[in-house]
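To begin, one chain is listed below as C-alpha cells, in the form predicted alone.
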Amino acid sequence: MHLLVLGGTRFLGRHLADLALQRGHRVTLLHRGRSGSGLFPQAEHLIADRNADLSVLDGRRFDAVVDTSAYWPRQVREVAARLAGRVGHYQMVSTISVYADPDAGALTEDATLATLADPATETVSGETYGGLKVLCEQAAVDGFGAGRTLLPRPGLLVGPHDPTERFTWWVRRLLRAAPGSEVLAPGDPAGPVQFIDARDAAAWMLAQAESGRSGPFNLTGPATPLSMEAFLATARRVLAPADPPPRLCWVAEDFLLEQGVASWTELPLWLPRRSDGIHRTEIARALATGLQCRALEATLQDTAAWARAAPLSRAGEGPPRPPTGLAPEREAALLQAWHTTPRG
C-alpha cells in the first residue's frame, strides 16, 4: 500500500508512519520540515505548507491518505481538490470534542454533533475546536465520498512524543515524588478516566486503511473502565516504588474549584463530575473492528523513558493550549490549605 500521511513527523503521525514502514508499506510524508525532518529516511518527504501551496500533490495517486493536521475545513477541501479521484481511502483525524453535548450520557458515534455560530471562523479555541472538526469531517465526506472516508475521533492521545504534556505531567510528577511525600490527587477517586496510547490509535488506523473501512469511530481507551484512583495508584506503583511510597492525598473537587484550580489543564485528566462526559465515551465500534489497548503499565513505562530524555514540551503547532500542570509551589499551597481548612 502507498500511504500518504499529512503531518507524519509529530506524535500520532510519527507513530503511524513508523508502524507503516515496519509493515512494509510505501510511505510518503507531507510536512513543513520544521519538526522531525531527519526521521524516516526510507520514506518519501514532501516539504510543503498546506496553508500556502499543495501543488506537490498534483497528479499523485495514493492507496490511502491519513490527515492528522487539519483544523479548518478549507484545508480538507484543498487536499480533496488535489487528490479526489486518485485516493482509495481517506482518513480525517477528528476528535471526540465533535459532540454537541458531551455530558448527555455515554457518547456514541450517533450523538448530535456540535455546530458553530460562525461557520467561517478560523479562531481555534475550546469553544470552536469541536465545531471546526465537524466541518472538517463534512468536507472530507464531500470531497472523498462517504464510502472512502474514515473519521477517527480520538480522545486524549498519550504516550511517547506527546507534545501536550497532559498525560506526561503526571508521569513527571510521580517520577520526582520524594519517598513518603504527598501528591495531590483530584476529585472523586472513583471518577472515570479515558485516554489512548497514540501507538494503539495508530495501529488501529493503519489496519482500517488496509481494510478500507469507512465511517465515524470513537477512538479512546482503555478497553475496560478506569478510575482516577486506579490510574494514579498504578502510576505510583510503576513510577515511584520508593519505600515508603508517596501518598496520594485526595482533595475534594468543590475545594479545588473554590481555589480556582483549572481542571484538565492545571490538573490534567481531571474533570469535575458535572463535566466528565468525555471520560464516558463508548468505544464498542472501535473494539469490534480490532482496537487493542496496551496495558497502562506499558504506556507509563514507555512515556517515562521518553520523558527522562525529553525537555518539557511547549508545542508551537496546533490549537493554542494553556500551560499544563500545577507548579510545585501551587500544589504545596493547595495541600496546605486543604489540611488546614475546617470541614464539617
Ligand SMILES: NC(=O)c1ccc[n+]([C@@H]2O[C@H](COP(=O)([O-])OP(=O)(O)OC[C@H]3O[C@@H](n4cnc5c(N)ncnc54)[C@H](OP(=O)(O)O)[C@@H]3O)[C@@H](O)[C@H]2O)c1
Given for the second form:
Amino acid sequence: MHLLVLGGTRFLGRHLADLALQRGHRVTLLHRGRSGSGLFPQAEHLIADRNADLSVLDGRRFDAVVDTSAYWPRQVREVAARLAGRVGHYQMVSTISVYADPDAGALTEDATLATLADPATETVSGETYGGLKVLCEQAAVDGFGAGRTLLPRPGLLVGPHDPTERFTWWVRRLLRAAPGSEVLAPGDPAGPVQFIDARDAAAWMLAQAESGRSGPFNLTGPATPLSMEAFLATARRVLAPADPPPRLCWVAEDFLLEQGVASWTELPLWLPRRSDGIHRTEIARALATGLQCRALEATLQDTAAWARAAPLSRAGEGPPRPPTGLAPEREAALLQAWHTTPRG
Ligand SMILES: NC(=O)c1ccc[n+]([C@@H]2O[C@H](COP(=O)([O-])OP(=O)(O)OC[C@H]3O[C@@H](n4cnc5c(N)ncnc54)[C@H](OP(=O)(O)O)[C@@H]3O)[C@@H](O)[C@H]2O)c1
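Same protein, the form predicted together with the ligand this time rather than the form predicted alone?
Next comes the full complex, and the chain you just saw is listed first.
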C-alpha cells in the first residue's frame, strides 16, 4: 500500500510511519521539516506547510491517507480539494474530546457531538478543540465519502515520544521517588483511568487502513478497566526503588480541590469523580476490530527508557496547555497540609 501521513515525524504519526515501513508499505510523509529531523530516510518526504501551500499533493494518488495534523476543517477541505477521487481510504485523527457531554455516562461513538458557538473560530483552546475536530470529521466525510473515511477518536495517547508530559510526568515522578518517601496519590483509588500507548493506537490505525474500514471509533485503553490505584501501584513496582518502596499517600479529591489543585494538568490523569467521563469511554468497537493494548508494564518501561534520555518535552501542537505536573515543593506542602488537617 502507498500510505501518505500528513505529519508522521513526532508522536502518533511517527509510530504509525515506523510501523508502516516495518510492514513493507511505501510511505510518504508531509510535514514542514521542523520535527524529527533525519527520521525515516527510507520514506518520501514532502516538505510543505499545510496552512500555506499543498500543491505538492496535486496529481498524486495514495491507497490511504492518515491525517494526524488537522485542527481546523479548512485544512481537511484543502486536502480533499487536492486528493479526493485519488485516495482509497482517509483517516482523520480526531479525539475523544468530540463529545458534547463527556460525563453523561459511558461514552459510545453515538453520543451527541460538541458544537461551537463560532464554527469559524481559528482559536484552538480547551473549549474549542473538540468542536473543531467534529467539524474536521464532517469535512473528511464530505470530502472523501463516509465509506472511505475512518475517524479514530483517541483518548490520552502515551508512551515514548509523547510531547505532552502528562503520563510521562508520573513516570518521571516515580523514577525520582526516594526509597521510603511519600508520593501523593490523588482522589479515589478505585476511580478509573484510561489511556492508550500510541504504538497500539498506531497499530490499530494501520490495520484499518490496510482493510479499508470506515466510521468513528473511540480509541483508548486498556482493554480491561484500570483503577488509579492499580495504575500507580504498577508504576511504583516497575519504576521506583524497591527497598523500601515509596508509599502512596491517597489524598481525598475534596481536599485537593479545596487546595486549588488543577486536575489533569497539575496532577495528570486525575479527574474528580463528577468530571471523569473521559476515563469511562466505551471501546468495544475498537476491540472488536482488533485493538490490542500492550501490558502497562511495557508502556511504563519503554516510556521510562525514553524519558531518561529525553529532555523535558516541549508542549505539542493543539490546544495550549499549562505546565504539567506538581512542582516537588508544592507536592510536599500538600502532603504536609493533608497530614496536619484534622479530619472528622
Ligand atoms: N496526544 C494526545 O493525547 C491526543 C489525544 C487525542 C487526539 N490526539 C490527536 O492526535 C493527533 C496526533 O498528533 P501527533 O503530534 O502525535 O502527530 P504526529 O504526526 O506525530 O506529529 C504532528 C506532525 O504534523 C506536522 N505538522 C504540524 N503542523 C504542520 C503544518 N502546518 N504543515 C505540515 N505539517 C505539519 C509535524 O511536523 P513539522 O513540525 O515538521 O511540520 C509532525 O510531523 C493530533 O491530531 C491530535 O489532535 C492526540
